[in-house]
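Just one chain follows, in the form predicted alone, and it is written as structure tokens.
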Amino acid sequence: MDLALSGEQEALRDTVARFFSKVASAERVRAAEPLGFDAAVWRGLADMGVPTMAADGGATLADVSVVAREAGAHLAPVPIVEAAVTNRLLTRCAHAVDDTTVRTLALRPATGGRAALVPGGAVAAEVVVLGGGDLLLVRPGPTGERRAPANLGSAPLADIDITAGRRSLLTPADGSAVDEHARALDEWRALTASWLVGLGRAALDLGVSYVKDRRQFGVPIGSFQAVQHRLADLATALDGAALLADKAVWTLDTDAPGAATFPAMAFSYCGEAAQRAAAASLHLHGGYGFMEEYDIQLHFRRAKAARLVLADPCRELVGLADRLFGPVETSTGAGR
């Protein structure tokens, strides 16, 4: 198992990093709030063929992970992870995909005719939903069929009414609809883990830069050992998170043992590491960290919110334990 980037992946990383540096500056990220979507950034990714790069077998999840990490580092206001995962799922269902259409995946099965808190749902033209044991491709209308609640991360989340608008039944080529949705959900976990690693490293960089400039008692506060130790611990945690995210993607690409567990591990740990890095960097900014004029708050809010999109992080750990050790049987006897 070699998790190092290939020459092609390094070139891809450099290309998308330059692109996001130009079109996803902190000012552009702020301008995209509160919806969290910039159509120009999406068009640029579409021109490069990124949304469908891993849908037709021309690229791997590891390649998409490179893009996701840079998107997280720049807080790119586009649902690129959701689109990539959804396009792969649609291709497995023999459905044609293109780069220009914004697509997303409802992470939870629909209940009562509604898919709740769909990431990217506020801007997507097509949403894949698991409802009643079937995979449905829903094309919600512009009004009345989706509700986009305000949220901490300024993400384009929405509740989708799957009984309205147009919808069609998807037929998986292999496995059941439930299995295909679970596979797509694990791909989302693994790629989102990479996205969180990128965010965490960028947040840490902001903290390091600030403590080099901020002076106290006539010296930079970065010269204090307590500050250095804290930053070193965070850097180590993020390195471990990056390794875990890369292994999660590798297991899915190769159908290796662990493909059923590593995505959940990576999503849980990378989310925690990213939130810790963003929170520490924010506090190292002192009172300035809580001001909207400083960029660190953009990372802090998104790191905290991204962990909650799927479910309570504790529930993810319970689900991971069930995968590893089997569901825990509850006892109703007197000895419980």
Given for the second form:
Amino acid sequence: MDLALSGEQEALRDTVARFFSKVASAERVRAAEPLGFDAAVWRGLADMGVPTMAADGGATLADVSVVAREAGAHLAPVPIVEAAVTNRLLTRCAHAVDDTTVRTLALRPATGGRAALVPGGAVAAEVVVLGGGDLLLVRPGPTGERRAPANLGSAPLADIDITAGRRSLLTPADGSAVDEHARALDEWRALTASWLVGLGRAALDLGVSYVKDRRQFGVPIGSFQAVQHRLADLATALDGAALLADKAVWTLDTDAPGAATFPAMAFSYCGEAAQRAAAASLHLHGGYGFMEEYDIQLHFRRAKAARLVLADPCRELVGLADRLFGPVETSTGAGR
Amino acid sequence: MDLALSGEQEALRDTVARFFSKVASAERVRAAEPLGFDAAVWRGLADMGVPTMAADGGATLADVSVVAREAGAHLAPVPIVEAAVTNRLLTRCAHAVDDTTVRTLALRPATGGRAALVPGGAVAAEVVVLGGGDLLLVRPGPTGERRAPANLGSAPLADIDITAGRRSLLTPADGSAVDEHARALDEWRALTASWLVGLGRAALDLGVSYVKDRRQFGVPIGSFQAVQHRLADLATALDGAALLADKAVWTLDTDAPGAATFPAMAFSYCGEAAQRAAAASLHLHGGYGFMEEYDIQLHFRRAKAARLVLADPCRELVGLADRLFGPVETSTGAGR
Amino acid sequence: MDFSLPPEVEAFRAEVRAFLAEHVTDEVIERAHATGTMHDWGLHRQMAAEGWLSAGWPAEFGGQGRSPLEMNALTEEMYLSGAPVDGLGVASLVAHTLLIDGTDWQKRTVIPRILSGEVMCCLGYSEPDAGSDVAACATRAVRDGDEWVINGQKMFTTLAHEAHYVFLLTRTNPDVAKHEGLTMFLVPMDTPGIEITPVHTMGGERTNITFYTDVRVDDRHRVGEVDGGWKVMMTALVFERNSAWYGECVRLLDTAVAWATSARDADGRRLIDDPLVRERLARAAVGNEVANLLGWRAAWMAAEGQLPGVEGTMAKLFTTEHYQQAADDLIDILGPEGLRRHGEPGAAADGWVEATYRHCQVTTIYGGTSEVCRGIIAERGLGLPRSRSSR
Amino acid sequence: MDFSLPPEVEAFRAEVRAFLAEHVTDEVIERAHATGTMHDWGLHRQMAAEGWLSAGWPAEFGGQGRSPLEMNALTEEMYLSGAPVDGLGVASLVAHTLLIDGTDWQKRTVIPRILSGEVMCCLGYSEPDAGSDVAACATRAVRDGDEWVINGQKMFTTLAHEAHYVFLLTRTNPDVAKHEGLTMFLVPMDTPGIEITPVHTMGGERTNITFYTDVRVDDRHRVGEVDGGWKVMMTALVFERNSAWYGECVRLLDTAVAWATSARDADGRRLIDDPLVRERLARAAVGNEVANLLGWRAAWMAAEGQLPGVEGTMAKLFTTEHYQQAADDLIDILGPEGLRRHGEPGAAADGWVEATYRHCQVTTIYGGTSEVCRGIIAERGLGLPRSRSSR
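Following the display of the form predicted alone, present the structure of the form predicted in complex with its partner chain.
Below, the chain from earlier opens the complete complex, with every other chain and molecule after it.
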């Protein structure tokens, strides 16, 4: 048992945090809206080799998780989790990867020739899509032609037309296309959980700083018991969330028994904790929380959006139940 | 619009409250455990004509609701809501009723010849049961022979064997047996909602009194902001619950459009509000809340038990959805 | 007990509903959404023409003498219609306060122009360092003969860019307890020295910061006594319409139900047939009825001549907290498609749930934060000892 | 990072599990449930015989020198087994405190007898007017030569009826600040003047009120300095086992899952196949893992030589609040049949969910209330300014 980052991971964290602080400042994040992509941030990560670091066995998902957490904390406008997961998936399909190309995957299978609301889809050159039971690599053409719908999280989502552009069939080395997509999706869940922990803790920090500084009725509002208790509950939830995300990543890296359940648990719980933290922090800001020029609204919108881009959170919980308790018995006839 | 009790209702409330304060004191309630029945309390209500007051058109459900709320506030160990509802149902079946006889109804249809966990079933001389689509009046024999299982709410529940004892078929004047049972059940929901509001407010009052008196760190704990905010939310929820219960009863009395939905809404919401109030009040008592000799544990156990005796509260909400949004479409094939 | 509304209230409600159905067009709603200004001069003046800006006013002011129940029905219908009516609310609040605390000159010259829909007001209470603690107001007003010279800054001066007057709380005496040195003014917005900076919010609404630099106003613009501004504030607070959000909650639920009834999952089942969706919709529906009843109770108490201080606060607290919970639950049931914003092709529920999810967050802040509401209920409603940490 | 336990911890855990599977019989569990005394002398002495009462102690005390990770595994397995182990926890806490703050005589005579399972202790902190505010202690100890004379009353002296010593907080100086006039004693329970009154609780557990009338104890029973009792309290607090309830949460969920898998609804469907049931079971399962990880983090920090003060508090707060939420959700899924108590024929899940629903309520109170925990996390963890209302 060792719950600390390794020395290398600490160094990676510090490097990435410094980079984001400089290149993905709140001003830059805001400037990248509504699309939610900043090419300079991407280039920086590419220069560091982050997109493929875990694709060739050189680094682990735990290493990517360190980056993801900092990316969440800074709301870095790049689909780094998607790219890392997709590059791993492509490698498992013996497809070459590189750091420069923005790649992503469709979280849900395509229906009617379309993969809806693909995260990073508005800016990716290559999109892996599960369609008709096959894994397809879709190159949807110039990003300018893609529709990037305005959305709650100001994320570079897009609907990908898998019938247009160039596309090729991917063949996983082991396992079926469906299994490999599921594996990639669990990696996405675990890393996004870590990203959400970063977001949630940054949101909590904003709230804590605000209530320490903000004075009303002659005292810092952080001395009000109702404020303190609310923040204490959130800090606790976020510590639990961080541990759960770390464990989810570890189960995937080590193929531990929990690998089938922890990524879904982490995604569910970290999303909830991050959303609660961002909402509470927004409200503790009073009227300022709603002003576009304050940062907390950036976190607030993204916390919900990052959960919802996969599915209704209740549906995710029911999917988790399938993993925990086995599938629903179908032999008995009609339900309620 | 008139949200106040009538003069007669106020007088009824005061009379009943005085009676309960004397005959259904916390000591008597405790002494009546585990069975949860006190014959003296029943006799007193019978002498006042409460069990049949709304059976013959002489009084309304709103009048019974006034009694039910006081009964909930005092945790009076009598199945008065069940009796009032059952006497109305029997009257609609042209069956004679009286105040002395303890009567109740099975909330769920009998299965396998048994009506499970009938409220008041351990002490009733007559039990109305829906079985095989028929309404049956079951006289299960001497109460001594019935099994009254120990239960969370210390309520006089019993499983009624509808194949034993005497029984007769009831024939509703209008409507089917199933419809009339459903009507009685909605009346039970609305009146139990009112009973739960009484319980919840009494629990809140215990909590408020306690935090005004109890001093820690040199001040009353009621001056702590976290305590205040929690109680304020509960007081608000209980005021809403009281209005919802009152409206549910009114819709039934006047056959208003909401009659199909408000009883279920009131039962759901009042149960939740009462349970929350009792739980919060218990916890505000610190260690004392758990001592059997303090009263709040009586409320705490009964709040949950009164909700649960009907069904899983989530299932009740889904049942409410059927009323609000129409039934589930069954034409399309298999679900998840 | 009787939960039905008197026939005259229902008749009035029907009249209002018909009017709004005609005048609150999609265009009006879209324009408010696009500009973030929750005030529409066209609609406002049409309502004035119907006499509904002064519906609750006595005949001597050209009013219709409508009861609190009728006025609650009017408010409810306006919000149910989706009309942008923030302006109407503020105008009404200021006019009512002037009726109680204003001078004859103010009553004669300002009230009629507000009620006729000619002029609009905005509220200048909040400051950078005076939010919930509004009495910490630092904007200075200094007497200079028959005039006052005002310097300072106000936050969240919503509608300042449309308003003719700002109802401005100032500090006139810094040497006494903070509640005792305040004075209220009704300052014409065209007075030299007032500057307006727009502030855009997450919910899409536009508000403003207003700056006051050597703003000179005649003493006749003072409302209430010198150093008596806190009393005027308390009068104005009574006229906050606390149950207004109920209508928005209903619109939210209706939108979600309509969507869930038409949308189908991969197996072809209607979303509304999913138990997890049904449960959340039902929960939202129950909360809506509680909000409705708490609001009507306050209106009914007012109609009975009682002062529903705690009860109005409960309605405000419950309704806005419920609104946020419901928006959180209902955007979830939309799943990923709920992320698309209004105006995007194919947006689930036309993007209105997404818009609501952002918008509703502010409702627990303005008109008294939930924390302030809970304090009022605890102390005034439950008689708990004054919290050492809240005042 | 590595979430796996070292092989020696897993090996120890397996050993403990095998022992408990044999010795924590249904009879042991039923007896504890029936008596409400969460201590079983038979089991306690068997554990002592295995050397597990002193497992975490250095060899000089006959201990096994087990690491914090091994000790956490031991605690977890004990709670997972359903063993009544409150007594073991208190005994261990007192012994550890004596090791740090006790006299040589106390270390020599008392610690070995605790670790051998011969004697049992109980805690005498709380009083009628000193709950969370434990420093408000009013039980007086007055010096009389080499003796002290103690008068007062303690609440919630759980296990007093089985214990040989009470770890008793007293006031020795009423004239100084309340934290500075306290002294701790380890008083033999057979000293004349001690009376025990049983207190029965909603959860079925028995606790006691203890009365002290002219109780005379030799000064050698004093633990720590005169007027230094608060420091001893702080030492003792470190040894509260805060993640103990995780095992109970797991037992609760396992019980509910087993029930939902076998129970069928009117249509013959397994209850566990109902989405509303699945959702709540899944939520409980997630919370259990969070509780588990927070507990292990604290143990890991201790193993690393850090002091997990805030982290242990988080584990306690989260686990007990989650436990109550889970019990609330899981009794609901049982429906009406969940109301029958343990021992009733046909009780759903053998009545254990009902029993748990009552029992779990106390866990947010003892060992530091949730309110106290939140205050610690806010002030020590987040560095928020000391709340004016909590101390």
